[in-house]
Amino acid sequence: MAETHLNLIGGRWVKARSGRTFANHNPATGEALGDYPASGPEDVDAAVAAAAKAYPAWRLTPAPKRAEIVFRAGELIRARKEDLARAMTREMGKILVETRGDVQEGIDMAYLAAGEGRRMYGVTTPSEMPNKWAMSVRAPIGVVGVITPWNFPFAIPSWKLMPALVAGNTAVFKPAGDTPEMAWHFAKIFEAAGLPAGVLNLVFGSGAQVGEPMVAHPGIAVISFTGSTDVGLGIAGRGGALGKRISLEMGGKNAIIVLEDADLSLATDAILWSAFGTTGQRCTACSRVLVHERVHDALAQRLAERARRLTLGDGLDPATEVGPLVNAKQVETVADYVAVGMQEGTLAAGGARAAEGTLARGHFFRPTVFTGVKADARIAVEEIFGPVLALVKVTDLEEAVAVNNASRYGLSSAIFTADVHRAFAAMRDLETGIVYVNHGTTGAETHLPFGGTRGTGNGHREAGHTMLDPFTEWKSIYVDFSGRLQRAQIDNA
């Protein structure tokens, strides 16, 4: 019998006030994995009240002590890495090697964020007046609302919640409806690590019933959101009008440039991993290859042959290379785009659902490659979030950069070339938050900032040395020990 889970509000595990629940299912097998509260605005109110009540004491807890709890959480995650990875594969489908990486990002982020508890650097600077001290420090903001997607259900909450908590904020956390179990594990781990009641509150439910009330709630000062660009921009409009700080990580349409001097074997390996890893359901997934016309056909042949050989199946099976899409709706979305692609390019591989044998129980779609696609084709400009790759011919680096930068999105880009001059020109000219040389578009290390430009983000970055920025205010402090009134810009003229 599937287990029934609860919200975490004010240190207590409780049902939704309505009593309603929703079911969680394995996208590879259809297996029922558990029931979760279908919460509503009244549950959001309770969670915000609990977070606000916990905030004064948590804010005054020394940052190194706050960080020790985050570090202990990291140790607990490390000890449970394999169990968490297997649970994630069952819940959202990606293969074990990838879910282990997802959990590892949580471990890495815990250790990195915990270090900020003994850094959290401010700035001291000389005053322009004699016998006066000038400095600036970071201060927490208050109650943070965190809304996360299903494709990285452990890593992304870690990027947001760990820095927010170390900085002294309290939080209300709404995970995606397709991956509630990983959020439940996340909250249970912090509970076991000794996080005080009310500092982290977990509310399950839909965007309409939980996410939108969080954005509108006057008690939430910051919203940190990862998801689609259209939803994110809506949050920015509604939340910004209420004076909230809004941190957005949104869509991507990432390109790999392959020049005529590239190592095609290496490029093929990287493109396949970037395009079909996580079944293409990554914001950093490569969904278009801007390939020099001289090597377009050779690269297309390599990619199509390899894509056709990829093994689909349950991510818990070691032989599986590509898992399912997350749900039936996503299968329909991918199928619709493939139908469009049939009119916009030449189908070289895939192009259909996979429903034979045991695959019929899940949400599978064959890795798909289109060749000879125009730069402005829909499948080359719109985010699909599935295993669909479009090859676009270009004549030189300058054209490739122009095509890349014309995108609505600006998260990740990559170039394959043996020419150091062109590599550095691409590093300078590609207008994305992440640029790779001789590697695919996917993958990020937690100690570097993560985020993008244009329709991908709104200027904030996650992880790295920027991790605290969305969750802290700068406070400038002056101490005048001259014993007399000194007026800056007046008495020093």
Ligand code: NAD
Contents of the next structure:
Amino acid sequence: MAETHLNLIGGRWVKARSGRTFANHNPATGEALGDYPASGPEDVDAAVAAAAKAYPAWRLTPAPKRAEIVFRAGELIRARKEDLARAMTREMGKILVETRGDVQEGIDMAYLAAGEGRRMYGVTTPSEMPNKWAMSVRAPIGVVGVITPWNFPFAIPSWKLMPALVAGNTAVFKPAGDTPEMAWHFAKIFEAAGLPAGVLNLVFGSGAQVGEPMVAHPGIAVISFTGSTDVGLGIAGRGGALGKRISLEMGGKNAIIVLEDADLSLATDAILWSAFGTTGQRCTACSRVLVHERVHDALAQRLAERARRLTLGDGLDPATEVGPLVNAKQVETVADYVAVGMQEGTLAAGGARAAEGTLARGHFFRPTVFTGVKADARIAVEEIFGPVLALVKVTDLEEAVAVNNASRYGLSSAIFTADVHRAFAAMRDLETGIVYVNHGTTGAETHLPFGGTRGTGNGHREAGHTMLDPFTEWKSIYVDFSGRLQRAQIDNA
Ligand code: NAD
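Other form of same protein, the form predicted together with the ligand, not the form predicted alone:
Expanding to the full complex; the earlier chain stays at the top.
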């Protein structure tokens, strides 16, 4: 029988106050994986109260000590990497190679964030007055609310919660409804690593019943959100009006530019991995290729041939190259976009659900390639979040850059070329948070800032040397040891 899991509030594992639960399913097989609390605003209240209670002691715990707990969590994740990867594949479908990578991001982030415990550098600077000391230090903010999607169910919580905790905040964490199990493992690991009660609180449930009350809650000072642009902008409006800090990582419509001098074989490998890895459900997935007209047909042929040969199946099977979509609704969305694509381009591969044999039990869709798509066509502009790729012809780099930059989104972009001049021009001119040269649009490393422009973000960057920015306030401190009243801008003018 499927296990029933609980919320973690104030160090205790508890049911939703309403007693209600929701079920978690394997998207490849339909198997029931467990029940989780369908929490509500009253559970959010309890979690915020617990986080607020834990905050004073956690804030005063030396940062290197806080970081040691995060480091220990990293060690536990490393020891359990394979189990966690398997659980993730069962829960959200991506293949084992990729779920291992997702867990590895959690390990990398734990080590990187733990290092910040002994850095967290401030700035000292001379005062304009004699016998006066001036410096700026980072201070924690209080209780942070973390709301995450299902596509990187271990990595994304790690990017947010690890720096937030090292910085001295306490947290309320609401994971996506499609991936509660990974969040449960995450909290269990931090509990085993010795995190004090109430520092991390986990509340399962829907966006409406848990996410919205978090955004509205006066006890939560920061919301760190990753998910779709429409939901994120709604949160920015409501939370911003309450004076909260809102850090948003949202949608993408990432382009790979292929110029006429590109290595087409390398570009083909990279495009396939970027477009169909995680079944197209990465925020950095490549969903449009801006290809020079001279090589459009040759590239289209290579991509279509290879896309047709990709093996669909349960991600736990080592032969599988493309797993299921996360749920039935996502299959509907993809099918709707493919119907639109039939009017907007030429279907070169895929274009239909896959339901033969055991695939009928899951949410499978064939890797799909459309060629000859116009730059402003819906399938070339809107985020589909599925295995659908549109090839758009361009005449030169300038046009490719203009098409890339006209997007509502600005997360990742890539260019394939052998010409160092055009590569550098693209690095300068592509207006995305991440740019790759001769590499696909996916594959960010945790020690570089991660995030996007326009509809993808609101100026924050996660991970990298910027990881503490969403979760700390700068405090400027002046120490006057002159023993007399010294007035800046007045007594030294
Ligand atoms: P989603 O916006 O539907 O949900 C994200 C989270 O927000 C979930 O936990 C959900 O329950 C919660 N939520 C939903 N409505 C809410 C509300 N009104 N108030 C508060 N919380 C609410 O997104 P999803 O389907 O889970 O994830 C896919 C999206 O995430 C895609 O658009 C993808 O591009 C984006 N994404 C972005 C990044 C990035 O770093 N930029 C990374 C991964 C995914």
